[in-house]
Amino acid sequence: MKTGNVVGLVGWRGMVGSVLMDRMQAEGDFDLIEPVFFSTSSAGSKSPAPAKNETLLKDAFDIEALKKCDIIISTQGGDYTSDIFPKLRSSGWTGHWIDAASTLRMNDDAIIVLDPVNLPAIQNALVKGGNTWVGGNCTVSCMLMAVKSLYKAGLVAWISTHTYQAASGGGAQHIRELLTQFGTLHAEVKSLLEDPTSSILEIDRKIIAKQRSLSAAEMTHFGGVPLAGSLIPWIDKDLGIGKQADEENWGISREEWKGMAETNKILERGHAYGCWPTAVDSYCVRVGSMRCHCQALTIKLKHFVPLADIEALIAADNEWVQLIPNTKEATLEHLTPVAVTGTLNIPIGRVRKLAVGPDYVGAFTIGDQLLWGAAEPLRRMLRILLAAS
């Protein structure tokens, strides 16, 4: 492996880049590379300390400076991709790019990358010449971790996921927010709560009318409803914009769109393959959690499989799945977002037959989407990229 690989990281400063900077540090990655900062409203400011030569913040627009990187790797947002990254391929760059954000990931010549799911689809692409790489929606890569194994096998006829998305999944300020929106109705409370003769029912009418009248400004980042104590079963855009008449994407957010089309790319299924796509349906909920992304599973096998057989299926396909045993106890303990924050572990349980027939299977899954869902895949993508040069 070569080192003095010339690495640009835009968008480092985020949530997204603050844990691939943890993650590389931790793994040695910048040990192999020349780091060079890049901002895109600091620059001349000192770079952080895995820098080497290069000690003060580029200009994250001056695409001459980002030309002299052999790889980029952006969590700046899908803004930044989407004005820049024409720019530099057309000024004649083409190093590789590596991008947590969606804006690229169904191109024709990008690969979605989660390598423990779909190593060979990269290394044929690298061989092609490909160099445009970009992590895949969080929760689509954490399904695809915990459940590989059965797509593998020819198993899975249709999936149906319900998703229980934290905060952080927002950014940031998302977090924030929500943080603030708790402080919020503890102060409402407080004084009721410190007396045990207070009325319960005093309490929650008081916290549900402080809900329903908490500011615009209070409610900034969660498209203007609280989510601090609710929930919100929508995320992202409207594809079909209300128009019954468009009868493929009316009523689908882009987040469960993404479902499907992203399972499908990243097992190279569909039309372009030359075969028919597994259809994934999604529901996607925004809920008051930190980290870590969950979802319930209903899984339509194409024929009969023992449990039994399922379960040594799913845990033997990669090292970092672990099969919880379908009791309360190992659920409480191991199946929680408290439990898996900051892992790279996929837990995955409640896995049993369902009343509807013996050819479907219920699942509960759940991985920090911080992780495995955007931070980790691009990490691993530059030490294929630094294995292969």
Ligand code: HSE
Second form
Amino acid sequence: MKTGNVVGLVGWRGMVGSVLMDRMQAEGDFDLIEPVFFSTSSAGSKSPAPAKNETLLKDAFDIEALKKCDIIISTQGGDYTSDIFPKLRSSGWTGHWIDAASTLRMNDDAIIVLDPVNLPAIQNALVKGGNTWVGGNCTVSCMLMAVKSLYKAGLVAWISTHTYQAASGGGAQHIRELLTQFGTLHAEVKSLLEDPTSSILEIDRKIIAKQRSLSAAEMTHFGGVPLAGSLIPWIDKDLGIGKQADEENWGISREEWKGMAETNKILERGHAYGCWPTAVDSYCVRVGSMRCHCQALTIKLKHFVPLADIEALIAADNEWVQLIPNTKEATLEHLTPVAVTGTLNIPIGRVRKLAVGPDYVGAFTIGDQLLWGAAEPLRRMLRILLAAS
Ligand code: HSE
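Return the structure block for the form predicted in complex with the named molecule; the form predicted on its own was the one displayed.
After this comes the whole thing, all chains and molecules, with the earlier chain placed first.
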């Protein structure tokens, strides 16, 4: 069945939604669609500039209005998806639902979309009538953009990732909280910093005292602890403590669980696909960067491969991956969140064989979690649907 081009947008004012809107405008996506803007709070107000015929915001809870769309893109969040998606489907709507939230990701009939990595899986599902498309977890998507070539070459026995995840992964309020904390800490020692003869240990004492005495209101979004000048080695829910790595909950966070579950689903590996899953184990850590997620990777190869071949595979995989020479100069220039923010580049550097053995490779990679980690796969999925119609 042909897909029309009436596209409902829900959650377009949020952080991921705003990045999505910018990218859609930059790539001319609105030229190809009839956009209908929905709102959970201000139905009836004026729609934003890309609107054409539908100039007023529709109610995002109005199933009849949603049903008129051929495609809906939601960046509204998991609660909205949990509420509206089942109602919409049970009303008989068979349009395409493209979602940033994790709610539907592991459903059998949902495809995790990251087309530079799994376009064949997307196309296959499309041919079979698939209509639920969900963007992946940001660390998973950014990691696969960097090293999918090694998986596809059948080289990865297992992978261990240690992440350094930006404040934006939590949401807009998390960024505000982080920056406010930085300001509070700076204010605490401003006069001491201005005095070159002041004691660094006094500065240190004042900072730790301030960090430990921040009010609950100053630490709401990061779970009651400061992020500024610190880090948080737990992201998302606590899945509980199991005793074995093959038990469902073996002492990992939900973010860490997603690493293995989603990587294997995207790569079509695991029991559902008639093969063993590839082990992906992670420590996911929140750090005080703005919107780029970084990851240090340890990859166990299935057999020895020269480093130059590994580098060649990575460099040739897709147009966004950038192999950064393993030098201090190149690393500082190209392999920091500040260098990558706002770009679609996926640099991967510090690539080297590890001391533990010749079959082990280490690497460090970065991606803007609002672009490849969130908005970009969604708008590319829209393009795939429009091209297929
Ligand atoms: N769960 C991610 C994070 C956000 O908290 O950083 C995007 O998947």
